[in-house]
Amino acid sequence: MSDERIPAEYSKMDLKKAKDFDKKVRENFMPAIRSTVSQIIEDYGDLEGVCVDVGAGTAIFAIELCKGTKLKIYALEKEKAIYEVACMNIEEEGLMGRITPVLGDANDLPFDDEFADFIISRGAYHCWDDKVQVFKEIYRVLKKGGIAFVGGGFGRYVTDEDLKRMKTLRDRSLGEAAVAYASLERLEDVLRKANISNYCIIPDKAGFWAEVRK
């Protein structure tokens, strides 16, 4: 895509900023991550076929779940420079055949109708300023017999002490947004507004997950 064509909304950080962020999420919420993956490669067995990480962000959570299953992934971000971070350290890994970074909006996602397999957003949910119209679009592009996970949490197999970090390090971060990984009746409600019946909500330490499935 040409920088002709990106909204300017794409593009309200620069480079150097996006390199920042790529570099505090290392630093402070791998454990998390890799946490995440090993809980969903448990739960749902051996996933391959088609995933979409809604809210990619650099791609750190899509490369450790590429590196664990035998999913292709198209990570899907809407600021054009965490974009690009992404498409360096995808490209770093080696893994620009399996992971497919995509420049895209959650409120209108660029796929086709059950177009995947399993879709996971981690960390994005506060950002989304309309949550019953992304749940709409996950539930849409999810396949019949498909799974979404979606949420905040930081997986069952923290440590006490990276959880305790960890949360501080988020909830000074976000502010009142970090009220939505920790509001249950919330995420209910969207996902009641988004007419999404088959669901089940997964406590975590950090928060909910919503489970769902078409």
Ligand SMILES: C[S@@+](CC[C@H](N)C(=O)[O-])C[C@H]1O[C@@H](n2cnc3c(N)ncnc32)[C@H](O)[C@@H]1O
The other form holds:
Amino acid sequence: MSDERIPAEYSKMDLKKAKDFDKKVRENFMPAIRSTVSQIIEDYGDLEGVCVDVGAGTAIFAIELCKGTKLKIYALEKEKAIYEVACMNIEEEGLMGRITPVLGDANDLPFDDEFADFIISRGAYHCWDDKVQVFKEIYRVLKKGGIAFVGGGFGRYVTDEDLKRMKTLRDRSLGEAAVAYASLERLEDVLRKANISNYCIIPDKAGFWAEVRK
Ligand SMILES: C[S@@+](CC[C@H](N)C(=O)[O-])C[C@H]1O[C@@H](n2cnc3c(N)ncnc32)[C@H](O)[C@@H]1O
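Switch from the form predicted alone, shown above, to the form predicted together with the ligand and output its structure.
Now the complete complex, all chains and molecules, led by this one.
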């Protein structure tokens, strides 16, 4: 795996940097995580079955989603140190029985075809060098009747104040990669190239989400 697929600050991260990353997400992006989880629960109802979180980071999002649903979540992360912090966070919350941390790559998901009822990916899309390949993998792993929700918005329940603060922080830290969340044409082009036709684009004030149904 080449390092250019992920931002330099994530690459070959040691445990201290991974813990700093975890702290920064908690300090800065919890409103976006909670807002998106609330939106998912409102829109998709009582979610249960198997969920894969692609690019789960330190599993903060997976933990929130787990608490609000009956899903059994596989939290997939490719950076070892971040994966290790995810393991600690899941254990600390007593959720090891419900969330399984998985060290793996979104380009080659370590799951069987039609494994997941629900696939979530928040804030990881900009990292994917080959976005078409990752969407093909997501579609392969999705069960018939399943839903994938992929993007980088903040959900519809953020306050204007949080929105402004988090958007400034996110766009500053992503630099040019921030365009990934602002370009509808680019996202639709990726979906088309991945041969996915049953999708809809869900906009929010911080970006676009792709909702894929199979
Ligand atoms: C900004 S974080 C978002 C974490 C989490 N989804 C959230 O909402 O807080 C993006 C994560 O995706 C991971 N990632 C990037 N490319 C990946 C890939 N190809 N396979 C698996 N994980 C990947 C990064 O290492 C990073 O931890």
